[in-house]
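The chain below stands alone and is given as structure tokens, in the form predicted on its own.
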Amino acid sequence: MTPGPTEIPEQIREAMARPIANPDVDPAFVDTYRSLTADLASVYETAKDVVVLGGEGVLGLEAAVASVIEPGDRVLCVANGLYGEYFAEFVELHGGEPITCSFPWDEPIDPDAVSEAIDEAKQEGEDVAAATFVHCETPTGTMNDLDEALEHCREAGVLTIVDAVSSLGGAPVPVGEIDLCIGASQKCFSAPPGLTTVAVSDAAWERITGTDTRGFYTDLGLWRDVGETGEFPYTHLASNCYGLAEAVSIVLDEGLENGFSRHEAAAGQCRDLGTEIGLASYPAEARSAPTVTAFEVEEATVVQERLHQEHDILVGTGLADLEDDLIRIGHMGYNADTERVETTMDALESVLDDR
């Protein structure tokens, strides 16, 4: 019950056990890839191109930055959590200049502050090439409302990059206002880690094709025509693609709205049961995500270990400075299930009562 990777349904395991086609020469795999990207576009609820890269979700975050940023470009990095802060590191790594717009980890982002940061940067005589955001900060269970901030960016002509890794498929994502929207296989899809997905706008493709990148594996431009040509820039992860294709099919068969409601129900139950046993949710002021709940728990790493040893249930703890202060329960994808949540919370109550 960690906030990704999740438990993997048996039918996804079975799909991955299929004999693999050689992605480099077998037309059958090209058909699989085309079908997968078309189905992913339905999950993204977009007509934009979707590409699937071989690599864990962080690859998508770095590739988005690497593909649109050139040395000296200024990038607004909006952060109220660990992954928002990571974007600034990627910008520096690829020669850009991050402009940080930071908020406390237990507070939502302020769209007015985002707009002011863009205006201030432009007053200094330099354009802002892009802005980065995180939709769901899994280290704290915070869901950011991005609509207004994205609108400010669009009006200012700023390209937008959004980490939707922990929300795509489990909650509505404002993909229509996002130029590069990143997802991953191991969260709400409940497939194994190993693939990252990116929905790419026309404006993003234009920027990508006009940018001299300093990488190969992180160059999204190599994927633009794969669906048409059937020629991959490197050997794709065939079995992972089979698993993700099955996972996406499960999401679409359920229906996106039904899936969103299931995630909301599991999240609501998790928080209600937490309140009953005296736990405070974190953050208190920001909006909690329907895919993950964080509770304030003393000696969280000890509690995590006991849950695993005594009840065979694995949950997450906080990250960075919050490592020993938070227990994080993932109710995403296959684990967005009220029975699984109840079993987890009963076990957590037992461990806490026995301390």
Given for the second form:
2 protein chains.
Amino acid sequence: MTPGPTEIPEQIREAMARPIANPDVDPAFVDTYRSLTADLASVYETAKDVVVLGGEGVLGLEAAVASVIEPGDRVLCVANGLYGEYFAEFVELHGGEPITCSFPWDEPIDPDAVSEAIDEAKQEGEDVAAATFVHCETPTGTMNDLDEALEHCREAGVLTIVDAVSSLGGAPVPVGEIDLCIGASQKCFSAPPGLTTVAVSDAAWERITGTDTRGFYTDLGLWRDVGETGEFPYTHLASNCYGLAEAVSIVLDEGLENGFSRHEAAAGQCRDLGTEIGLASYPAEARSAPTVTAFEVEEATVVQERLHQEHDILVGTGLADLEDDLIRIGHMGYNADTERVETTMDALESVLDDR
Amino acid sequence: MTPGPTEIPEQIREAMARPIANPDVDPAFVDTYRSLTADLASVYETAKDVVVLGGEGVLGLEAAVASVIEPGDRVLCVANGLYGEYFAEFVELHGGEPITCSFPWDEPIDPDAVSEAIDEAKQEGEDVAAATFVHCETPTGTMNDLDEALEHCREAGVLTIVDAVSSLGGAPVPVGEIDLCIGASQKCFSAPPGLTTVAVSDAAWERITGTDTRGFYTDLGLWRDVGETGEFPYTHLASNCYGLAEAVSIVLDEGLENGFSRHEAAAGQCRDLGTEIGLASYPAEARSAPTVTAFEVEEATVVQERLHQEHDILVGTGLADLEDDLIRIGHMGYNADTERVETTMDALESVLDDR
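What's the form predicted together with a further copy of the same chain like, now that we've got the form predicted on its own?
Whole complex next, starting from this chain.
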């Protein structure tokens, strides 16, 4: 019950064990990839291209940044959490200049501040190449409402990059306003870690094509035509693609809206049971994510270990400065289940009562 | 029977299907990683550190280059094939200046030329930061004898990077003289593609630690202490690690020398049967790899497709300019089997006879 990787259903694990078609030579693998990306576009609810890269979600985040900026480019990094802050590091690593627009971790993103930061940069004669956002800040269980800020970016002609790793498939993502929207296999899809997905707008492709990328593995441009040519930049992760394809088909079979409701129900159950045992949610309830709940718990790392040892249930703690202050219950994908949440919260209650 | 990915034995596929321990939180995964890297060190026959990154083999190649060079650094790229040439592209992408030391694809690497290239650069006052080599050039089925060239590099104090992706585990690799030696899961290990392995010398770690790397996913430095801390730079590819661990244990259970002999037997069988049906090996026989055999065959792509359609056997063709001129039979890992080679060559004979 960690906020990803989740428990993996048997059907997906079995897909991981299938004999593989050679991704470099066998047309059967190209069919798998095409159908996987088409199904993913349905999950993204977009007509944009979707590409699937062979690596963990952070590869998608870095590749999005690396593929659209050149040395000296200014990138607005909007952050109210750890992953928002990581984006600024990726910008620096790839030679860009991050303009940070930061908020406390327990406060929402102010769209007016985003707008002002863009205006300010432009008044100083600095073009803003892109803006980065995090939809769901997994480390604090916070879901950010990005609609207004994304609209400001569009109006200002600023390309938008959004980390939707821990929301995609479990909650509606405003993909229509996003130029590069990143997901990963091990969160709401409940497949094993190893693949990252990126929905790419035409404007983003145009920028990517015109940008000299300083890397190969992080170059999204190499993926633009793979669906058509059937030629991948490297041997694709065939088993992982089978697993993710199975996972995406489960999501689509359930129906996106049904899945979103299931996540809301599990999250609501988790918050209610937390309230009952006197736990405070770290983000304000209205911003608490449908995929992960963060409760304020003292000595969280001890509680985590006792839950694991005594109840065989693994949950997350906080990260960075909050490591020992938060317990995070993941209810995403396969684990977005009120019964599983109840079992987890019962166990948490018993550990907290006994200390 | 392509030169990787190979057919994957059931035992390894089943390991891919195991429920996973959370790589970010569960100490059980750290144990898996430690035991995997220790077993890999046995395959590398080295006491050096081995790290396993979450991506295809090319990630290991790029990461090795990216992690040891800084903008302007000169790197000697020794090439008698496609992968040797790719190294020069990685050097350029990461801001280095490749000094190419190229040989025709059907000729060996001349160690004296390597030595002279280093001397020449040094006489011009240019330090050579590293030299890159390819042990087995999969695209031409050529095994390079690197011993003497590596020795020259050591004497000149030049760090060595070697692509052993398609030889490691199937043939002896001169790891003792190599600072960064790269392998991958889908070649002689017969696991699915998705992991790359790097054996790193102390001198290489020292360089890596002192180098500003312009990327995150390609930064080997982030992996130096993961075995001790149990904290990975990103959520590791747990299922793939289980698959590779199973694969490596199969290699060690057989015994390295027994495995090498099996590869030699399969390769010898392949060359002999090729000679019988009048096929010429592309590299001179003494340089033909024990893991892949390249035969000169006209209209190779048609032959490849007929073998697939009519006999359900998939082999490789040449790459780049040689695409339509070579048929490549992979006999690596699970497929290094004289019976499988015989079946393949019988099918090839029947296709060639019938045209």
